[in-house]
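Okay, so here's just one chain, in structure tokens, the form predicted alone.
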Amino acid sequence: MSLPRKVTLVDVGPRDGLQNEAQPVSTAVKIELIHRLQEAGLPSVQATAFVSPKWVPQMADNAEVMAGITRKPGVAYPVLVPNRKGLDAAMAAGAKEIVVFGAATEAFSKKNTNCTIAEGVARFSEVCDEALKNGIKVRGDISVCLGCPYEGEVSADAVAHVAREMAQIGCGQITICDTIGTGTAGKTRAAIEAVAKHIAIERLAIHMHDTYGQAIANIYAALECGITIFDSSVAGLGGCPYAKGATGNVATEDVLYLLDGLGIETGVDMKKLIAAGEFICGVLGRPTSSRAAKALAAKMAA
């Protein structure tokens, strides 16, 4: 089976891996992660979120970050918005993607926002209307696609009426997230499979947790059903709140060890990926949870 010949990395770092530390990480060291990663090749950078400080007080600084970032051509800033309040102040800081999200089950999406799917799409119609209004791309994550921390197995059918759902609102991408990182190889085929008989592959995306180890392996399965976009963390940062035990998302640096690997051409240098791994961990005061960027750091080292 053929695989595609180039790939887009979106890091999701600076926004889903800080999001959840409980120590506060200076807007500065935002902005300079955020400049690090777009140096390093990154042609996405998940930049911030405008959700309530009372609920994610780490993202609180989203204007901040936004005006401070000195934005790369050909770079995408992505931002996390929950509702229209969100994305008024994401437009007022100059954002020109947004990112909605929803859940592949009905227990999922009333724990994580508080509504029933319908709803959240619903909820999620007029955002999509407005920011599409304004030349604002818009992209629909979906959570626990491949297994849901209170109901356990997902099925491929209940994904691709999600999927279909976001679509019809307006979403141009679609991501398909492993939130609490149970999913295999098969289910992730299936999964892409069930959504790929409504949107085009070329407007999925993936997002996996590597809770169980499987990350990679999904990823390859991923690449092997023509998915060319892909979120990862870099040092593997962030986890979700809502999912007892997930760890957190696969390393933007194991991804890309598998792509190079691959001759999948992504433009992220590695040396410079893993610099910025290094100063994010050194602030945050741990190490990488990155496999690859931990043994190349040795072998650079001796």
Ligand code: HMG
Second form
Amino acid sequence: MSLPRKVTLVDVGPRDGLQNEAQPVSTAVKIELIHRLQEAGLPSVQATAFVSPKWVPQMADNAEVMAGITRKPGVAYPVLVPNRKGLDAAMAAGAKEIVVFGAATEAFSKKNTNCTIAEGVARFSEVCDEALKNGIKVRGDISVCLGCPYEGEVSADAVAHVAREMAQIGCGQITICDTIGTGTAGKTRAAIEAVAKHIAIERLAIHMHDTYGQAIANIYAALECGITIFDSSVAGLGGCPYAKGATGNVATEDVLYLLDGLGIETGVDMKKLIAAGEFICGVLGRPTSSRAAKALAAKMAA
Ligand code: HMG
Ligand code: MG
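Let's see the other form, the form predicted together with the ligand, since the form predicted alone is already up.
Let's see the whole complex now, leading with the same chain.
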């Protein structure tokens, strides 16, 4: 089985990671984290979310974060957008890439965005039309593809159904997300195969949380399927406030260790990435969740 020679890593730490922090994180720290990640070679850093501050107060400084970033040529700074209001604010802040986010189950859609799957798709359709008219790239994330905290098992057909709708309204990329990290390699493969019947594999991305420690195995299964775009979070930060029991995203350092070991090109420098993780963990006052970062930092110190 041949694996891709090159993949794109999207660090979602500044958004998925920091949206879930109980303690306030200053705008300056968010900006410094983004700068450190881009200096480490990440080609895409999910910067913030233009969601309702009543729902996610941690992202209320979205415009300030966007204004404070010194953009590096070639780096993308996608932001989450749930509706037209979010799109308008994101465009005013200079966003060039947005992420709309739906779900594979009705219960999660309601909890996370207060609407049904179909209502969400209708909202995103308007958002996509306007974004594309303005030259903004759109990605569609689908939550709870491999298990839902409210509905349990999720079928690959349900994932494929929402993926097709997201593609039809104009999302250039579609992300299969394991929001609560219950997925296994077999489930990952089944979801990818179901979606790939309708959407070219190059347009698919994978977003894994690591609650059950399966994310690296799932990513390997996705690589075998030909996926070339992966979300991860520096130091394994992350979690969705509307997904009970879910822990952080798979750590970028762990994914990079896997990819480096396979000789797959990413452009990311491990040492600088570990330093970015140490920076944010220092601010948060807790150790990294990345096994690779822990081991490599200990080796470097020795
Ligand atoms: P709603 O309460 O139904 O909406 O929320 P509403 O239209 O009635 O608005 C309520 C208030 O929010 C109003 O303010 C609006 O103006 C304001 P008020 O009139 O009461 O003063 N509002 C906004 N303010 C700023 N920006 C906006 C915006 N929209 C409304 N864009 C809504 C519906 C979708 C807005 C809400 O449910 C929401 O913001 N949800 C986002 C939840 C969220 O951010 N979750 C975490 C991110 S998703 C995730 O983590 C999963 C992911 O990582 C993939 C995975 O792992 O699965 C991506
Ligand atoms: Mg997530």
